[in-house]
Every structure is written in structure tokens, then in C-alpha cells.
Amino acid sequence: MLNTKKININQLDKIINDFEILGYAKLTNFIDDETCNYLNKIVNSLYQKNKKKKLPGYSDKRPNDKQVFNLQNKDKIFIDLISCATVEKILIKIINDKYYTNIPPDKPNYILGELIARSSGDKLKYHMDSWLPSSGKKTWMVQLAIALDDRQIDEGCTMIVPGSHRSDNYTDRNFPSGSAVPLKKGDLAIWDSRIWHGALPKKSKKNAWAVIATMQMWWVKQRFDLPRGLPYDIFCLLSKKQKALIGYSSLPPINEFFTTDARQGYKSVEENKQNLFLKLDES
């Protein structure tokens, strides 16, 4: 059911070049219409199921947005989506840690920070998601946005200030100009989390769902406790690479007698499984 676009070396080089210079890049037709429609159906169902529930720290701030948090806990297909070969090729070049020796260098050692679905509502002022500005060539965090519907100007598409990822400045929330990044259904956008970005207000009544994944170097704190929040039945379906993506290979050791290295690799996942899921197993 999950069909993702494959890229060649020239396409990969262009994405990396745009990402480094502009701070963002696009890949058209990343997923086909059938996959979009299938994921869209899941997202809409999840939203309708929980739309009346209060989300502390979110519901009062953005009442006109539609959002579904923690997609990785809802259906494995969303983990498959962000761990496909194309995404891996791109992100290994951007946020892999070359000194993470307990995982082979041609495999991802970055982790998932957050995985949501969002349909625009209110205008979103310019901000950055990296928490800290920097002018360096190397970033530690990126966002992937996969459009499940058209996200054009009237659907509240993303706005970006090209090159701002290297400015070493915190965001000017009311920056007067920027570049719209419209996406057609099935397109993928990737941007450096240091970049100044926001969203236009949604004028259309149509849904404009996108799956948005924050992907980051293994040592960056995740927004939620993803390893301990993942349902055990989904955990059992994941590959070693996918378990590492959720963060199981990068958990801080409880003390020095277990290990003194937080870059633990695949082996530690099985060794820690009983403790990680003790509460879930007992419930």
C-alpha cells in the first residue's frame, strides 16, 4: 500500500545542494495518489476520533488548526513512510553522526523527534524549530512535510525565508517577506530546522493535511518520550533500523554499570526490551 518515489544520484545531489544553500528542498510526487488517499483516510479518522479532547498547551493556542499528534503510536505505516529508502538516502547525508560506531555508517543513526499530521488554520508566524540559531554548515534537526492534500496559497502553505538557516539569528516573528512553498498532493518538502518558517492563514474550506516529521541527531531531546510511549504491538513489527529511529538505541544508560556510552546500537534494544515494556506488559 505504501509507494514512495525512488531517486537517483543526480536527484539526491540537487536536494542536498538546495538544502545546504537555500535551507530547504522539494521532491515532487514522493507518494502516489493511492497512498495519499489511504493515509488521508487514516488521518481524518484519527482526527475525528479525538478532535473534542483537550490537548494541554495546544488547544487554547491554535483553536482553528487541525492536528494529530504521535502518528507513530497510531499506525506502523507512518513509521514505514518516514523510514523509506529515499528519506534514508537524504537524511544519512544530513544528520547522521559519523562517530556513531555501534551502527554501520550506511545505516541511519538519527532519530525521530516528533511525528504529526497537520491541516492549516490560523496564520503561523515565522519561527524556527531548532531551538537555537547557528551559522554553521552542519545542522542537527530537519523537518519533513509530506502533503496528503494540495497545500497551495489558499490552503495555508508553508512560508520560508531562504538562507535564514545560516543567519545565526533568532526569528523576526513579523518578518515582512518570504517565499511560499506550495505543495501538490504527494509532494515532499524538507527544511533545515534553523530556517525561519511559518504558514499562511487557510482561506479554503478544504482540508490540507500534511504528515510532518521532525528528524534529528541521536542526542537531541525528543518532544515526547517516544520509546516508552510506543505500543508494544507496533514495536514488535519494527525492523532494527526502525527501532533505532524511534530512539531505542540512544537511550541514556541508567548508570555506569550498564554502559557509559549512549550510542548503544541495535543490540541494546533487545537487552532493554523487558524493562522498557514492563508496565505495558503488566497492564
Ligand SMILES: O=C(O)CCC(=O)C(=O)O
The other form holds:
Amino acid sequence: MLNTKKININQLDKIINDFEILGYAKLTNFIDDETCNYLNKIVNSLYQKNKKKKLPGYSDKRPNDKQVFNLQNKDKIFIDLISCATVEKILIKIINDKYYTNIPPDKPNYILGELIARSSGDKLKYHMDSWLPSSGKKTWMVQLAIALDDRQIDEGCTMIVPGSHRSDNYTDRNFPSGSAVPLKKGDLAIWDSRIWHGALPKKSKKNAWAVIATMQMWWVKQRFDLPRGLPYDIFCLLSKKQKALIGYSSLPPINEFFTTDARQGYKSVEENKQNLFLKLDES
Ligand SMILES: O=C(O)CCC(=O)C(=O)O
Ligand SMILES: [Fe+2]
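The form predicted together with this ligand, contrasted with the form predicted alone above:
Full assembly next; the chain just shown is listed first.
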């Protein structure tokens, strides 16, 4: 059901090169139509189910956008999507900590920061999601956007200022210059979270859903408490790798008798975590 495109070494090199120089890269036809339609249906029904609920800090600020938060808590397929082989190949090169010895170097040690679906409404002003600018070669955070509908200019596509990821400056909030990043249904875009980016207002009446995943180095604070918020039945279905991705290898140890190593690895995901879960009612 979940078909994601495989990439060869040349395609991988091109993505990494674009990402480093421009601050973003694109991979067309990342997921096929059938996968897209399936995910689209889930996102739409999640949106319909919860659209009347008030989301503090969001509903009043952006009343014309559509957004579904915390997809990882709703359906495991979204975790499978962002932990597919292609995403791993790309992200291991960008945000793996190479001194993390408790996880094999060919496996991810980065974590998920936030997982949402969004369809633009009003213009989204330029911003950066990295919390901090820098001019360094390395980044600590990236966003993946997977289009589940066409996201062209009229559908409120992403806007990016190429090269701004290394500007060492906070954003100019309005759209001075910049490039539109139109995506066709099924395409993937990846950008350095330091880049100045935003989204155009949506003129068309159609939905323009994209799954947007924030992926980050293991030590960056997550936007929600993902490890405690995940439903326990979804936790039980995850592989070791996926548990590490949600952050179960990166929980701050309670004290020095538990462990003194912040980079805990798979050993920690195998321990009994049952008491950790908040068992929230997500319905
Ligand atoms: O929807 C988009 O294209 C960009 C969204 C974005 O930048 C964000 O949610 O932080
Ligand atoms: Fe953003």
C-alpha cells in the first residue's frame, strides 16, 4: 500500500548537492497516485473529525488554514512514510550524529520533531523553523514536504529564498524575492529549516494537502512530547528504528543511576516503557 520511490546514488548526490547549495531539493513522484489518494483520504477525515475543536495558539491565529497536528498519533502509516528507505538515505547524510555509537552508523539516530498535514489558506509569512540562524555548513533540522494534492502557485505552494539557510540572519517577514517551489501530487521537497520560507495564499478552492515532517538531530527539543503522547498500541507496532525516530532513545535520563549516556540507542527503546504513556483520548 505504501509505495515510495527508490533512488540511486546519482539521484542522492544531486539531492544532497542542491540541499547544501540552495538550501532545498526536490524529488518528483516520491509516492504514487494510489498511495497519495489513500493518505489524502485519511488526512481529510482526520481534518473533518476535529475541525470544530479549538487548538490553543492555532485556531485564532490561522483560521483560514487547514491543519492536522501529530499525525504520528493518528495512524502508523505516517511513521512508515517518513521512515522509508529513501528518506533514511537522504537524512542519514544530513542530520545523523556521526559520533553516536549506540546505533549503527547506517541507521538513523535523528528524531522526529513534528508531523503535520497542512493545506494553505492565508499567506504564510517568511520564517525559519530552526529557531536560530547560522552560517555553518551543517544544519540540525530539516523539513520534508510530501504533496498529497497539486501544490502549484494558485494552491498556495511553498516559497523559499535560495541560499538564505546560510545567511546567519533572521528573516525579513515579507516576500521580497524568492522562488516558488511548486509541487505536483506525490512530489517531495526537503529544505534546511534555517532557510527563509513561507507559503503563498491559496486562491483555488481545491485542497492542497502536504504532509510536513520536521526532522532533527537527536538532541533538539521536540515540538510536542512525542514519546509520551504516542498511543501505546501504535508504539507496540513500531520497529526499533521507528521507536528511536519518535525519540525513545533520546529521553533525558531521570538521574545518573539510570544512565549517564545521553546517546542511549536501541538498548533504551527495548526497556519497558509502559509507564511512560499518558494514554490520552485522541478521539
Ligand atoms: O505549507 C508550506 O508549504 C510551508 C509550511 C511551513 O513552512 C510550516 O508549517 O512551517
Ligand atoms: Fe515552516
